[in-house]
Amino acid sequence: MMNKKKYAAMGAAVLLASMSLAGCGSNGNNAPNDTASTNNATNNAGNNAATTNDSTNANAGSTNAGATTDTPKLTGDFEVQYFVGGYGDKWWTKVIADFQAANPDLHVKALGGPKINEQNKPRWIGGNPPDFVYIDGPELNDRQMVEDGQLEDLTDWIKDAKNVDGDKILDMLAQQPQQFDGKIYNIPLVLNSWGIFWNKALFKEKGWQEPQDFQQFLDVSDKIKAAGTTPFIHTGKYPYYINGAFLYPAIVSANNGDYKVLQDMAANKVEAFESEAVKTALGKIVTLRDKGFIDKASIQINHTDSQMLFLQNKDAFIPNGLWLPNEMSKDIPQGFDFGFIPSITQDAGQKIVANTSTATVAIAKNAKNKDAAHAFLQFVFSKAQASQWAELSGAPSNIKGDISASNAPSFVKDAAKYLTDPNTIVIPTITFNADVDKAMQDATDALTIGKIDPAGWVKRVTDVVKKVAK
């Protein structure tokens, strides 16, 4: 999936729309996709004809109750920038299909593939970018985007913005747009929590208990551990895994089950690195590593490869993302059973706490055809879309729904009790400056495999900080 560089959440309301759903994620995203599908930056989206359904058949600058006709034709080129991870590529050549359906006058171009970010790094440096860039995988960070001044101010528009059915955008969102400064510049389309998993399937035979706390799961694990099994596998490759689905879940539930202290950290607070939250949560990862339950292969290995041993029941639980099951659909076992939780590092007693992630949407500050993103943007965000996302990405969409009565996995339905409980603490969007991130990231991989104590992690990253702060 992605470079999750989003490591946070999602709003209250949460998560899924009719959905049947699948991540990295990372954001993500979502993790990275290393063995993914051929770009195809060059296809032209009308190539792709697809049937439109009833409400999307409409200009996209219309609504369908009660509409006006007077509203201008689309025209011009239209380039949409995605990123192909493990949420795959089915939905954007189906959505950009309709959205061309719909505007006949307008020359949609798309531009997608695992390595797209990459690709077209040197427009985005070089002021000529896409218009409409969905945010997720390697290479891109919205808050660095921000910061460069590469993304257009949506704040205005947005208030008051109605989507292709005439609903306003900002009621129908389950998370609400990050703001940086006050400002909003990108909007979340996917809604997606981190967690852990395990193999029901495999639990139910050997009569290990589910954890629902972090004893509970030192518990099982020496029991795991007893069997044969290696009771913890993460993406040494990609530790932001790890932080998001075990690390950060843990400082909050250490922080009384406040998450200001991520938000604090967000803000580059050195103080809040320093707290006695996130040393208690660092010290979860020490317990994990000095009984032996990490797999000593995590610190070698990419998402793909570590999700494969989970698969083979060579390691009893992953810190992972929804689009999990998904990315790595081809390789599911016969009767595998995926068992999930937003996060174990609660204490008895505690509340459950949902880091989720989420990917997001956004027009290029320097775009040549504005009209066209934002009509794009309200023709995304529509409930018909948002169904499309679930049923052809297998993962949650941004938009409010409910999934009780729909064909979603079993996990699926699990993760949104969790995320619709009260008793959940669900953590908002929050995303970490790119050098703080990385430097979280490297530290942790460090802590999982002794080069260092807690403390170390916290200097390590504190001086990149400092650095940053000034």
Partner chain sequence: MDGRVRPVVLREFYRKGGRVMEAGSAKWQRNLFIASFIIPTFVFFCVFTIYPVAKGLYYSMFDWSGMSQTKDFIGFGNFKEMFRDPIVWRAIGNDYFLVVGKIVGIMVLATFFAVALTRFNFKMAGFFRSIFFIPNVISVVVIGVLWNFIYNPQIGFLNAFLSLFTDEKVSITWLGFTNHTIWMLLPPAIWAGIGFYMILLIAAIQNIPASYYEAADLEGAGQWTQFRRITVPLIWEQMKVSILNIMMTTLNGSFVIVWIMTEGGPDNSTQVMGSYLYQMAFRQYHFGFGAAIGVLILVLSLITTVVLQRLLRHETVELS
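Next up, can you give the form predicted together with its partner chain of this protein, since the form predicted alone came first?
Just the single chain follows, nothing else.
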């Protein structure tokens, strides 16, 4: 349940346009339609399987054309494990079918579903895991899998690996793989950003200024509060929302835009947690709290409830991810117009900070068919598959592309503007140790309801860090 949100269907079908994504350019005008079709799809998902197969056959020919010429023939069984969350499974069924068609002698087996991580867990423990894994959803954590020695070291292979079209994979990635002790085990497939949302239409109607920095945010929140609306709601049941979209960017801003501090935190360095930057950032949460800006309901509600309240204009701002508009698309009231900024905690004149989050793919260390797994990586990180990902899952992939789609909803343009702006500091995805992460979430919750002060936050978290680092 932890990272539920990340998997939620993302509205940013088009942000991909900016940040990433080639394919979009090629079928130009699809952004809003994409979103729509993703949702409608739920209504006829029953016959999914059939349609998928049809389209597969249509495409298979074109995909495998130049693909498999120089690689040796792949044979045997090849198992792919993929978690099915908000992105759905259309892309996975498609890409697996395509790969199967390109490698007729290979027996590709898809192991997918919303509970697959739990269902396959015994196999990972037993040393008999699937060959290829998409790391997403609850109960899978890349850092933990690396520590447990479950993942194949890809450092050497990825250095000059080329995809099926002959392009160097590393050059195509919008965000580079995370390194664990200097080694690479997993490659980001999906890219996303945290940030703060509001309703532009409401702001216009009420004459509220859309904030660009923390002072403006406080000023407009005063006005909003005076007008009888609660300024800020967050998902207290899963505090990683407010951490990801508010606290971490705030820490980076307070550290003069250097995200090294977050990486040091992820490396369990106690000094990083005790730094001034962390205290300043926590102070900003305290400011919100003491000014009464935080909706009291926040502490106990989950993502769906908080997002609904936000959509009903009961609250003005919500920390969330770019998937929000698409996830809630069925429930967006007429005239609602998303405004978005990756961070709201910078001082006037400071750069904006975008905290990104990715979902990655990896090969099992005990994979039985590593050749096929490598070939599948080369297959997946191609422009064709990236554009299919955008089409079928309505989310940005991690593959760079030209930026041309233009009839995107306004929030996507906002997001695109920020993320491609050289003045934006883009934080690469950081995975914290699970214990430390939980401690930070609990402490942030406690901070928002006045149970502890920033010093208490630091004390609690560093206690855990010390224990973990031992």
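Under this definition, the rigid core comprises the largest set of C-alpha atoms superposing within 1.5 Å between the forms. As the structure is a prediction and not an experimental result, all values here were calculated from the model. Numbering follows the first chain given and starts at 1.
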property	result
Large Cα shift (2 Å or above) at Gln216 between the two forms, core-fitted	no
Large Cα shift (2 Å or above) at Arg123 between the two forms, core-fitted	yes
Core-aligned C-alpha movement of Tyr241 between the two forms reaching 2 Å	no
